[in-house]
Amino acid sequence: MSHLPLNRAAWNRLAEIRSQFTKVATDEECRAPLKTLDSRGWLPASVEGKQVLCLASGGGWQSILYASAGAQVTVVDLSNKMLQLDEQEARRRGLQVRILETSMDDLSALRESQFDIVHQPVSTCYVPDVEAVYREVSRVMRPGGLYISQHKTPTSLQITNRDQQNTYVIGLEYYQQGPLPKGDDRSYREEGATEYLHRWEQLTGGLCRQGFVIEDLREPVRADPSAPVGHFRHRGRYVAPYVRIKARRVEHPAHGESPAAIWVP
């Protein structure tokens, strides 16, 4: 079975048990939207009138911060249930939201060059190959655009469980092939959803071969000195989960522009 209806199935079910990865954004939230989209300062000071495309994020919460501080959202999403969130959550709040049911490597539903800002959050470990999800969003985003990503780091991917001394066991090889295989540690993994390992020479790599300049690269904190063992800020004591990259669009010989057509925030 194709990994596209499994992980639909996976995270429409997330969406209606209401996961911690379907709280919409809040009053709050919506008040100040740049600042809680944006804790590390990437963002440009004003997204109004941008056009920002909210990849493999539905959900109600990153398309509705964007739309609160006046850019023109398009939110991608696999989930149908996922999206519902966003649809409902602008109507609510009388914004203007796209939706678009499709995967992250199949954008052939919205044009070249279109967008100012791609933003996305942990999603590329449901598809196989990475570089095809960067070759999409560098043929919708204008030149100096900016990518923003969020991805599993393949040591994190690489544990599948902890020994009789409660050490965290790497038990998968780095050049995995393939989807992964269950494992006893599901710290981070999504339950019912197929996952893919991808290498750092293709997490980083390909984002320079699609067009991009790595402009900056954080590891989000998740560990905790008081978490007990077997809980996922334990785990991330001794492994980095997930790694946050910001990415320039820029000239590629593919699409033939200039460098006198880049735009600069």
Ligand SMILES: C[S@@+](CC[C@H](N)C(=O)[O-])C[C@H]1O[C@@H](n2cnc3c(N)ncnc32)[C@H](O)[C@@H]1O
Given for the second form:
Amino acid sequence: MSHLPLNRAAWNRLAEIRSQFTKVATDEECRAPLKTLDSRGWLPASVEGKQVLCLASGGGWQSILYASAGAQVTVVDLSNKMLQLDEQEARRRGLQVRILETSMDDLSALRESQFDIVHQPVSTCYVPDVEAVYREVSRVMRPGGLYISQHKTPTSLQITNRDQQNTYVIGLEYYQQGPLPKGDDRSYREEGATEYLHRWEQLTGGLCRQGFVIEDLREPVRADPSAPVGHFRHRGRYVAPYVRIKARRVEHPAHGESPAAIWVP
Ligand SMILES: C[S@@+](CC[C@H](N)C(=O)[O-])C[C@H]1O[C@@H](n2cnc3c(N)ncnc32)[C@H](O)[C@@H]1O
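Form predicted on its own done, so how does the form predicted in complex with the ligand look?
Once more the chain from above appears, this time first in line as the rest of the complex follows.
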């Protein structure tokens, strides 16, 4: 079976059991939505009236926070159950959120150059070709638009297990092709999901090739010196699990805009 129905089923299941990824925005978070979304100060001071795409963001967190901050929000996800949470929370709070069920690498239902901000939590690991996602994001973004995305790092996905000395073992090749096999170490993997490793040149170079410049890059810290061996925060001391990238769309390769037509704040 292809990765899409498998991942839809896996995420529907995670939504049903209300996994940690289905934590909807709280009242307190909605009172300071931008601070909650963005502790690094990457977002503009206001997103009021901005067109925001929350990509692969079902679960009722990002969409609700952006809508609480006054943005015009579209949320895309493969899982109808994750999207139900956005729908339910938007209704409960009297917010407008447009819901679209599709894969992140097929945004054909969205017209080009319409979004000021695209915000994507960890999710590109669920598709085989990260550059296909970037191509679609580039198409639907306005020149000058901001693309914030978070990804699993390749090294983290290469770890398969711990050996007898409790050392985390890189058991998969960096040039791994196709779906990742199951390993014993599941700390940063989701049950039942089909995942793919994207190399650094794909994660960062792919962005550049699709008309983005990278303005900042952070590694969210998951290390805790007091965490017991095997705990995800113990593993986080040795390998950064995630990378967060701030990118700006400066030109649209497919449409050959002249530099004069590009707005860079
Ligand atoms: C880590 S969760 C993100 C949701 C959550 N709101 C958060 O704050 O982290 C990853 C999301 O990616 C979605 N997803 C998986 N494969 C996808 C695909 N091919 N296209 C769009 N969304 C996908 C899942 O359904 C899930 O909602």
